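Here's a solo chain for you in structure tokens, the form predicted on its own.
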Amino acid sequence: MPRTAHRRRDRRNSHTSEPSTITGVRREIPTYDLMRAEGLELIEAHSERLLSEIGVKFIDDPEALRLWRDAGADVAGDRVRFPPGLLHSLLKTAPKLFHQHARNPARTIELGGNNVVFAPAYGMPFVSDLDNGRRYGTIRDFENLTKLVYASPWLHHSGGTTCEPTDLPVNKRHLDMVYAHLKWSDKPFMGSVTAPERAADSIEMARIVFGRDFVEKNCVIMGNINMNSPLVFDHAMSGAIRTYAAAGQCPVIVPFVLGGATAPVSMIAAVTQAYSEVLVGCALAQLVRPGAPVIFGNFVTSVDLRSGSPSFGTPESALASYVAGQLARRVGLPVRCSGAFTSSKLPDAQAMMESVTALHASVLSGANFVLQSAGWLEGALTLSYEKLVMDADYLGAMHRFLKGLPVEEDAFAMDAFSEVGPGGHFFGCAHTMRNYETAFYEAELSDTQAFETWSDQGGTDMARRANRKWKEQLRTYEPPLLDEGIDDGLRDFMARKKEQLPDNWH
């Protein structure tokens, strides 16, 4: 038995040219409903009051203001106040469930319902690894991270700005990032949102790959929209929403709500603010194009009131995730919740403790799309190579957790009880031998050996084991096929766009 189990580990760890195709995991366990209906109704009532009395600013976006005025909102200058019921009526056209198509059709994902999709960390200016420490990200790092995400079967989505390639001009780097997702992976991906024209470039590159007619009728790209909480959309964000929605693509509307900083210190008020901001962003997408897919995003945490630094993996943020999931289900939208968040600077015990707290809250809250599920360090400032693969390994365990416990007849193992009898052991019985390959999730990076064996083999901790793993994954990486004509079309588009603009480094 031990020798056979070792062979099983070898088979599972063997490297192939293409990773396993897992397009999400079906939630077979119930969500955790933290708040009763009357509590949710209070949040909704205070949200209506906040939106009608205080309203939301739209800065430098006259088109958004025109859309709201025509829809019946009260527009005064750049402030928009929303009459009760307006946003909910607009959101009736948003799909409850939709697909984001991947370059490889076998990797197309479903967003909504009981499906859960895991995507890596997003937006980090720095990267780190045990060999070179913390440093600004480069396009080489971006490509490496895209390849590592592609190599993991537990990450269903390539993500978006996994790190900022700071060696490229600010106004042109989005082209190289989108190209990296399309070239080095065939999983679904996210495009740029830092300016409406960059969002348009991202969509145009998707059209080159998928075909203009296909993109007109199907979602193939998403954009992660962070509004300027509290209660502000600048032109970059509202313009990006309009750009994605007009093309029938999906904006993920995510407030940046920090209790005590960008929101009140009371977490129920912070949740109410976040809910209000999400409704406005999702409804704007429907004003532009009724039926455009949107995702209800949640990012609510607290700050350390002594230092002002954001804190992650806290009980308050976990509670906020549970309520966000309930609110999204009442609205009828797919929901994005927090991932493997941490304030730690290293892939250490603090990092994994906080990340597991946040990730479990996300999964149990009913999240459909878990951005930031692998690699996050230092409160979103750093993406760690080691933590990326550590988190991805743990996501494999989450796949098993979400499936719940099977109740088919063989799972009750009555034949094993008959064979073993009182006082025996089940290690080598027929039922065990039939099921040992699939009975338990076996983490690749965890060490369960005896102390002496572990010590003789170098006594390495998980971070060191993760360091070895990501290097091996890059060494054995093989890219998915990309048609040469499509590749040429992408490169030609990028070259033409770059020639049109001078480099901007700020």
The other form holds:
There are 2 protein chains.
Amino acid sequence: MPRTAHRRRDRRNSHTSEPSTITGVRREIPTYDLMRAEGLELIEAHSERLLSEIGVKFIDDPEALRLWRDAGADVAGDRVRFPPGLLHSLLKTAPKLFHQHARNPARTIELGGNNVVFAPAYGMPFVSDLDNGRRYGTIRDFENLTKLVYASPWLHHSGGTTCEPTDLPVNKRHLDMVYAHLKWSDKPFMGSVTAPERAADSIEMARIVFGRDFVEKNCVIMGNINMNSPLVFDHAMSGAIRTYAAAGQCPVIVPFVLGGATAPVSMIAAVTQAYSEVLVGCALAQLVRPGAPVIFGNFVTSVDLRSGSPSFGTPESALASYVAGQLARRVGLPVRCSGAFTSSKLPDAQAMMESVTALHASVLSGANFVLQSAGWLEGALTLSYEKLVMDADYLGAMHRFLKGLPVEEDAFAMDAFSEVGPGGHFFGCAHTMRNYETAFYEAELSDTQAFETWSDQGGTDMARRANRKWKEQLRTYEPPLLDEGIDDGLRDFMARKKEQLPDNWH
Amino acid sequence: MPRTAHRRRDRRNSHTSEPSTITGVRREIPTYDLMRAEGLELIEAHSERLLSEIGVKFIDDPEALRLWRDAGADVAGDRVRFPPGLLHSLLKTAPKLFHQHARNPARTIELGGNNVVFAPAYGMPFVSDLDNGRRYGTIRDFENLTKLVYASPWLHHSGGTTCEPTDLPVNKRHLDMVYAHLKWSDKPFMGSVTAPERAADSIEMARIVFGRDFVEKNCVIMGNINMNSPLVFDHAMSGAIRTYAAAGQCPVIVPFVLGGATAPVSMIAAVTQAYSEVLVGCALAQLVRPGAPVIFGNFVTSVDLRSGSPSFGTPESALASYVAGQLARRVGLPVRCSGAFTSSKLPDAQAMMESVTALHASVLSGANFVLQSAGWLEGALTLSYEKLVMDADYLGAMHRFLKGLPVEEDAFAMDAFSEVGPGGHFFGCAHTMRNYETAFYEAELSDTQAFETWSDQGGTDMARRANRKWKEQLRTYEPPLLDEGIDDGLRDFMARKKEQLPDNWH
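Now the other one: the form predicted in complex with another copy of the chain, given that the block above is the form predicted on its own.
Okay, now the whole complex, with that chain kicking things off.
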């Protein structure tokens, strides 16, 4: 258990404004299985061909090449080809189900099975809000966003690089990001992956909070590994996989598959490629440390062949999500799937049209870890404050959706029909009074009022209401407790690390 | 066949701007079956209890009561109770699959099975656009909207009361609406249901176009029957069902089920009620004329218990859609399900968030007829010009979605992987050049451009782009051909009917 990270809780318990604890949500509805078994078998067979005939490159990572050679792969230069069956055999040691511990034990999550965990957007260089428009992200933005994610009951995970703090040196900002996750939130989080030594720093900071022994035996930090598709791991990415896996921490292996650009223009081929790439990444983690937790990631969309830019929330990518979910279940690994994706530059109709399309597919595909589920705009270039809270509100609706429709006897309300009869009204009947408080999810940012009332109140659109909401959430934010000794330990570590290296700005 | 309605086509074929013909779309992906058989059986069993113990009222319709008495139902006053099994037995004569003929035979649709037909919003008293805001609909709006629906390749059906032409007398506007559908479009359409004589007028106008004999033997018009839930048919609604069915035309039976208001606050009970009500309406049509085409309608959502207004695009109503689809398939009737629903007053993020939620559930539930699939705002009070074209664009995406991911050998693109290899780019490879034109749906109103390009072009949101689009569509609209003799016949009929009655304004 985390030793003292949350030690002061009891003393101040009566006057904290800590958000309610929902540690993931269990999916109680079936997955949507788009493709029949024969189709999935064809994908698997073509994947074996791709892996054995074309193979994958590992750039500047002799250690990875050595591991593959020892495992029986065919290594020629930096190209690795995999005999059929090798990867599936290696993946047998990967856990189907594992916990990522949070420094507040009440927020520890379980990954795999029917669990669904929502995490915010990741990797955006820009931020935007309605007042100040779009600009480069700063550490101040990063802290704000971490606080907003902490405040939402529907986001179970603090994420990682929610925005890039571009006002800090490239080679040091990971320290401030990890610190912000640990200081301003007590939800589980992700560390740096941009270089193996930054991954190591992230894990070291987790050790300060959770204790070295605890971290050796438990997953407390994830790293999101974006591959260099098609079929390449550069040394930063394969190095980060090795660093996380060696520490028993969880790399999330995510191909970056854009049909027509980094993958063939056919979605089936793109899915086959993504499947192949993710198997390689997950198996590498097992070579480093058998039993290391890994997540089977999925990121498959297409380029808009008019603009040359990626498009998001498309029907093709929704179909790909369903198939990816099925493939992951056949491998038996926890799966990450698409989030609230959009190409839109604004929190407008396009943004939510595309985001809901992608998110629905993710949820029904059986995703266990939905990174990018809140805040994303502009094809991952911009984190919108307004979209963050809009998406979070929608994730609340998804919590309700995942619960399905239970069919216990009271739900049939036969007493209400007897009481009300034909032509009556159910508003005040006994069954309604008994159940109304929990009957429906109340989407806070959706206006259902009469036109006149809405108009009298300013006739706002959803983005404007979201603007009010995030400001209110920042105004009322109270940090979770963090032991002062631990806080000092983290600050000392950061200070030492920052002194050791000159600032690097690119 | 329609005799002469489309007679002039050949002569002018070379220079018409007629939109491409897509007569519905076939679903090639599986339905999403949310509920297990045991749950569905529980709903069916509770429905039998509801129908036999509580029953349904038929207000001021002695003919309907006579039909039910003769069929073996228990009729006491205006209350009808149904012995278990009676309705299912009557429904055996209803067709599982039928055509609705369009005056242009190339636009005739098939209903039932795996067919999906999209139709626009229905019943809105207000219209809105970005330039002029919200105001009462007029016949000019009605004509515009009919033209916009005609212009979209993704809307297969012209709909019915797309907006209320409130500048025309209540007892005569149905004539002008039916005329507009026949004059400005050649897609299938719906007639009036607000009184049996207006339903009869609508059918009579169809006879002028299609010929009396043809109409006797074929479905050429639908009527959308909104029930007075809970458990009531007023004489206008049951009269309209009888009128359409007697003429061999198709009533769409749609409960109006709002959990917490016109139904219990539990979604399972609301679904059970809706299921029961729709069985009664469909069976009444079979009593009038065995074999009459009917559509099993579904409209289940909830009231927002804060505002007292209906809420749309909720997780609960999405769940209800899936179950309704399953129940309809067990009965074996073509099913209408939810469309692009929202409570929003603007074509904003809320509007598309809710609409996509409802529409996805409709499509995956196996809906055959998706009325309300374009233009809806404000809980069916407002038809938005912008939302109409935004939704239509999204329906194009749904066409692509419904096609799934075929797994033929070329789709695996093995030649592309050989050509490109690890680290390459697929943009110009042979497989891409062979397939790029048909690979992806191109959403016309979704901007995927780089921020700078988008910004230089005005930094528009989706609603603004939609505003440009509908104006362009009206500017370039060309009417489909209509035989002059038929046109004269329709005008004569309308003039005679209008002379027979004084104007009625409420």
